[in-house]
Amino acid sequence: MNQQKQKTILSGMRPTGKLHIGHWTGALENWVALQEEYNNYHLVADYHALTTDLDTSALHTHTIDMVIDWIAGGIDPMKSPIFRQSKIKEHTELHLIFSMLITKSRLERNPSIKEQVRDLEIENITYGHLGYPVLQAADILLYRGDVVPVGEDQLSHVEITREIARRFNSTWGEVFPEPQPKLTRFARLPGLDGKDRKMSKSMGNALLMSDDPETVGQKLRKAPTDVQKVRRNDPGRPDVCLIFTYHQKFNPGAVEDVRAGCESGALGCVECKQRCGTAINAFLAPHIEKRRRYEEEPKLVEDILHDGEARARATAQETMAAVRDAMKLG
């Protein structure tokens, strides 16, 4: 066996819900080609949503929403394990254990606090959010990951759960690996208001992975295009195009087609909208066929999930036998 499907990855998302094609292309579409090379585990982090947000009543059905779409978008629960963080008692015992190992004050230096502190306008910020990297590192480590797919902008989170493995290490004993960063290149697809920010079901600019045809077009529509280009006829510049944006992922086929037409003027925006749509409605349509499938049989959702939470809990039970032989905890 080639030694490098052994090692293992840990990737979650927090559950919000359907997901939307920024989602695929930030981190989606990366963990479904990585489940062929490493042991991957998928948390559903509902621990985690706690931290923005201590309104549960919705959280089930987000996470069965959201489950649907890993899968119909290409997670095998048989080679890769999706479970809820809630459903293993590990990941807080584990946490716990943690907290000791780090000081308050290397948690505030952390840049990702900072930033969401400032983006979401946070007075006064709680000992959990505050924490959250600890949960994250033993959301990691329970697994013994060796591996963590991140963007350069979350270096920092892989720092801190290097920093607590070896502080683990070094105090009781070897029994966790320091996982790794792998730095990949995550697609950050704008979203559809064309303010230069994210895709985000919250501020309204979202393209959903189950949305139909004609929503996708509507949504189109709607999208702003180059300022300059006024009448259909008017030169374009497809570089500060959101459209063109989208048909570089969607459209990859055309993009030369597209920016000769628009550059040229004989292009028009209505035209290149239906175009684009055309190509994002064509990749989204086995993915809402097979999400129907869990739709109408939610019960297969739930199996897969209890399946899941079975495995991943085998392995945290057994990390934990290991850490309280190591701690002499009994």
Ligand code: TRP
Contents of the next structure:
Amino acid sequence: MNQQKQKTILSGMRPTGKLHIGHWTGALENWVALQEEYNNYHLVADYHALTTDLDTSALHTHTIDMVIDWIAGGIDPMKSPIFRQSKIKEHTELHLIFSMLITKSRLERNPSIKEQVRDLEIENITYGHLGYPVLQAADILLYRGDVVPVGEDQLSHVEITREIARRFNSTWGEVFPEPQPKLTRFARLPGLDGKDRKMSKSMGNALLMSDDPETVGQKLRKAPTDVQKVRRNDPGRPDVCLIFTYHQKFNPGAVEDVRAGCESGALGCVECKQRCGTAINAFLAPHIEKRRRYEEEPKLVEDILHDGEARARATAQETMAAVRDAMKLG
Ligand code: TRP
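Any chance you could show the form predicted in complex with the ligand after that form predicted on its own?
Entire complex below, previous chain first.
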């Protein structure tokens, strides 16, 4: 395919360390699938991490751990640059310009900020936290991203990005595309605690992509199943069972069989979980294998980041030149 005609994707994630299987189904799988068809940029949102946590001591380790999972999961860093937001100064420059194009009340109406303020019990939000969708707009538009793969919780940020792009273009001239969100199909994977909430490391209900077979087995054994299925042969309701959701994702070939067994009572939870664990472990085995190489030689990851940063910086500088030109900043 002609490189020139390929559309650009900008995908980003906060550096939270090792990824879990919910990151795979909710984001990474999609990124990998899209990398042939599009021109991709993969951003480590390390400045975004500061919005909710000023402790930067683990930021570097978290970045490396996450990037290893990206690569082991199938992101090809030769094709698509992987880079840290904080290493490209143009992000802060464009963020400042964009901050003039959006009102404070618009940012206060942003539903995902409202949710964070509520969930994290934030009494007094910082200027930077309130404005983080503006930084995200700079992340996307610096690479003139056409498409942004996101989960539902980030849709409002892509909308803000579109508004800022329109505002810039109508004020100073056409520089930016209006990016489209691309929703992931299997967005939310429930956590292992069965509390009907997302998988998340901070909630302690996550199955990591780097978990070894024994850990996977243990975590699944502890997970709650349908409360109405008390004894082995009681009929169960797969649609309310999180293990069934994992079967659907990681053991698609056996889904009908598992459903029939669960509903009739022929399949007990212990065996069902064993089958689920076997499928998840088979899925994770090549990932863990590939991870090992980078864990043994972390310098490889540093090199990948430096290379990605040089390439991302070149694009970012081009865009900033067009921005300055349009704004007659010289
Ligand atoms: N805001 C995203 C999050 O909190 C991370 C992010 C930063 C991002 N910049 C981005 C996502 C650009 C997509 C595109 O998870």
